[in-house]
Amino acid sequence: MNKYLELALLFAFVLAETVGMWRIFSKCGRKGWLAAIPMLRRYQMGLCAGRDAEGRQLALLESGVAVGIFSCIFFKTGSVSYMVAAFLLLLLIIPYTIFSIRVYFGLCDAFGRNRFWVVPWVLCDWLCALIWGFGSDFKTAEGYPFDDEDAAPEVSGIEADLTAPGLSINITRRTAMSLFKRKVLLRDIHLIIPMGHMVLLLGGSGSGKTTFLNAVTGYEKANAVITLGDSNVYKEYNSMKYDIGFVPQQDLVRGSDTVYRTLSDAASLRLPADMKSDKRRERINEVLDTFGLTPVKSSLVDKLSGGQRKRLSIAMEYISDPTLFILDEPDSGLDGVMARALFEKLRVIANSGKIVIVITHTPDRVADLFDDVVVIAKDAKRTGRLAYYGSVYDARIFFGKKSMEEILMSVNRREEGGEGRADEFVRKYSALAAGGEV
């Protein structure tokens, strides 16, 4: 067949196609001419269906096969060059069909038809693109978008106080840009931390917490005022990030230095240049006794034991004397006996007039050291929400559980193993926050 001829034939396809998926778009509530630009036109494809991952794999694909396609067009047939784009072309088209398989399978539920319809849209895409398109009893089905955004919590209104004591937070939002779609990370979070709390930072996998964390230190800014005792850490970030220490849950320490070559590695870095040589030998000194490092100050960190090599981790962190002192699972790898030590020797430090904040898989062993909890979880539309704030003694009535373990199953959803019922809790809270009872 002539080249232009199969040219021809194959824009006449994906024009048909693309008018047909205009009025498949309108229907779901879309913008139809989304469907005009190549790839885009594949992942609003998979947000119609309500399979957003695969629409995202698919425009990917989308791109390498039209680019194979084009490439066997123009290559000599039999020569290397077609032997190559054609085994490349069908490397791409098994993935790619499965991926349209899936989501078909998506537009079959969000119409409301059998999924035997699978079959046609494989074979002839475009043929039901304008069946669905312009057929006016291909209609999307009962309770369609069915995890639309309205079915998240609202907006609580609450804002926390700027000028309170303590650290105040208000985070609208977190945005990020994934592939082709802009991703709401956390939304609608507001309270205040008084000074000398120490408090748990609860919620699952993939909830949120680092991504609030990263927010509130202005690590990654977010749509959000953030003071910490009258200053505001987005706008003084320069200064403040050297009054907010934050602890990794992997350490960063080098095994060949001594304990002590560490410490004053780490207080050259986070104290003021100008600060006095023995000012600085008082402070290492200082934290070296606070996490009861003194014995082992002039080992090598190699010959550290676990917990030891943890204290260190943090105290290179607290050498700064911050206000905010946040960790990420300190007591990972460590047993009860060594871990329940160490989160005394934090509760000491928030005793001392900081604010401690810690994350922790394992918070029932602790949970009597805490002043606080914050639960955080994801709403119907997969965004970090605040689900609870306020005494650990408050969290197990409010929840209705015996555990802090229980009450993050609660709100875990159900493909997570939990209960699903995170936006029952946030709707909850953000009612008894509004009327002042927490």
Given for the second form:
Amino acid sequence: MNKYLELALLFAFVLAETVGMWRIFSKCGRKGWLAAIPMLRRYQMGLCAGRDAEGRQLALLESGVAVGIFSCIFFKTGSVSYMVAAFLLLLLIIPYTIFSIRVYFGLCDAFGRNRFWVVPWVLCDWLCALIWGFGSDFKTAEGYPFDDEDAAPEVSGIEADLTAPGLSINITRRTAMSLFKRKVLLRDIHLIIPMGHMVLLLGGSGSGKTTFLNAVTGYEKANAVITLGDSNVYKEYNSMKYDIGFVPQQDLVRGSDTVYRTLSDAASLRLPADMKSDKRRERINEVLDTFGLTPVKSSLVDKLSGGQRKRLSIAMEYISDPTLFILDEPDSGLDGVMARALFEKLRVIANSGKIVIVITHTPDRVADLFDDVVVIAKDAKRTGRLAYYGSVYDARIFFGKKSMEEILMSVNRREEGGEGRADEFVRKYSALAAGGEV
Amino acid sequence: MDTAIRHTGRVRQTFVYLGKLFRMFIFRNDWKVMPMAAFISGLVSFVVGKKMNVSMEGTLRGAFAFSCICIWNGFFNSIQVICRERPIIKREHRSGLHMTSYVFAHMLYQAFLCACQAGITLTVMMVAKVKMPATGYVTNAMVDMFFTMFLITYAADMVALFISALVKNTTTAMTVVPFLLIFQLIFSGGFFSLTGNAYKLSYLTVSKWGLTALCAQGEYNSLPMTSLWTSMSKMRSMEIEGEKPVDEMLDYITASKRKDELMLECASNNQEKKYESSMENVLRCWRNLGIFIVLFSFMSIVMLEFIDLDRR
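To complete the pair, please output the form predicted in complex with its partner chain; the form predicted on its own was given just before.
Time for the whole complex; same chain goes first.
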């Protein structure tokens, strides 16, 4: 076939699809003219289908496929360039088809149509676009868009006092870029944690708890001002990082080293360089005692029990005697008795004037040990928001629940088996913090 | 809060990690790479050792095999060392670990391993009575040989260290290794004649420079070439008009004691400039292997500096 005829046909198909998609976008309440922009068209399709991640991937793949098709048309058939272009096109067409199918499934759901429609969509998308776009029977399903909820206002207008003693957190936004979209992971979180408090950080999976903690420690900077005592955590990060201990969820310790050596190497990294060696040894022994590791100090880490290993992981951070001590699920893998004993140790640390923040998924067995609870919840836009900060006792009244796990269920999204009341509590807490009526 | 507190610097951190690595050498059985090196070099000496540094073909085959052993050792020394503890490094980076110290500690530790392996390989070669080069072009023959083998192992080790810093887990690292090995074998220029762009690609392999250095030290260009004699011997029974001219010719050459002369003459027409036995050539190979070491260790540091971007 003549090259120009091939191009003309290609153009006609694209044009037909554009016109059809224009109408589909309008039916979905989106700007129809976006269908005229090649890559954006795929992304918008993904949005209409409620599958924006797939839409973004598809947009990117489409650009590659387009380059491949044009290369195949322009290179001489049988030449090396043609073969390379054809090979790359083949490689791209496979994921392109898979992602298209995913988006078409979403589109079928959005229009309340049988999923068998995916087959004609894959085989002849331009014709399907015209039918769905201009067919009066093709309307979006009842309740579309399905995740449209009464979202909480984006900004509460509340700010934490930066001069207050303790940890002042003022996070305006924490965003992350993903392909073409800037996603807001956290928004509008303002609170002050006094010294000597042990705080429970509560939130469902993916609500942004770890992102919040990383923002607080300055490890992943947000649009925020965080102060610990008189120091600005972000501005003085290089020195402040030694004053903040962060214990990750997994026990990230080398198994083939001894307990004492592991702790002594941790001390070498975290303690001041000019600290006398006898003082350093004293501190190591003190921390070994605090966490009950003295009897196993010569053992290899691989030989430790789960509880001992967890305590070693905590001890590695505690060695520098941090003012702010953060632990991400320190009780994972521990039985109730061991977990309780561990949290009691953390309580003792908090009582010595430190701030201890803990994430745990089984909070009720140790709830009495905490002073405060911070509840982070995913709002209607899937952004982590502050749904509550206050005492454990008041939290039960605020949420009208008897236990921490019930509180968690109330803010978890419906698709996660929760009550989906996150936005309600975000609004309620904003009003409470602003001194208004609840 | 005192913000002027000084924490452990790069030099001290290097020694902290070096200590850690040597403890792992003992406790995590990292020492097992030593007997492995002895076993492989024993096998190779048994198969190709007899002809090495004796004939052109044997030297090329032997140099190729021994440079492959070194590359194998180097790859397996470090292909998993970083990726298997990546989350730990990320945690330690958060607590003030300098990546330069971490990589430098690895470089020192791996240098120790590679030197031991090079020493073991040489010892096994001597035990297996592989003929060693008589002349040293930079220092003495044995030291030159040791240094070449050490550099090949260490350069391969640093390439693998970079891969280990690049990938996120051990599965990916071990998937990459066969491709790296095949690339080294094909583009060494030892067994497949490379031309054009393929020949230029061989400059990017550790095996090419290792092979070249070993051939240069083994005086490849001064050795006899046996392949012609071997081929002709196989044609002894060929008859032309009732006579056996090849058989007669070979008998004549043998009787007149000119076999060695023929093989040397044959070799003189097949000399390779790239295997020239000279100090300049050996030093050039060492320099290029050194470039691999510096370049890949630097790239490992650069890759690890981005460790904080790892997703959970």
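Note that the rigid core is defined as the largest set of C-alphas that superpose within 1.5 Å between two forms. From a predicted model like this one, the values you see are computed outputs, not experimental measurements. Numbering follows the first chain given and starts at 1.
Colleague: Look at residue 25 and decide if its Cα position differs by 2 Å or more between the two forms after superposing on the rigid core.
Modeller: Yes, residue 25 moves 2 Å or more.
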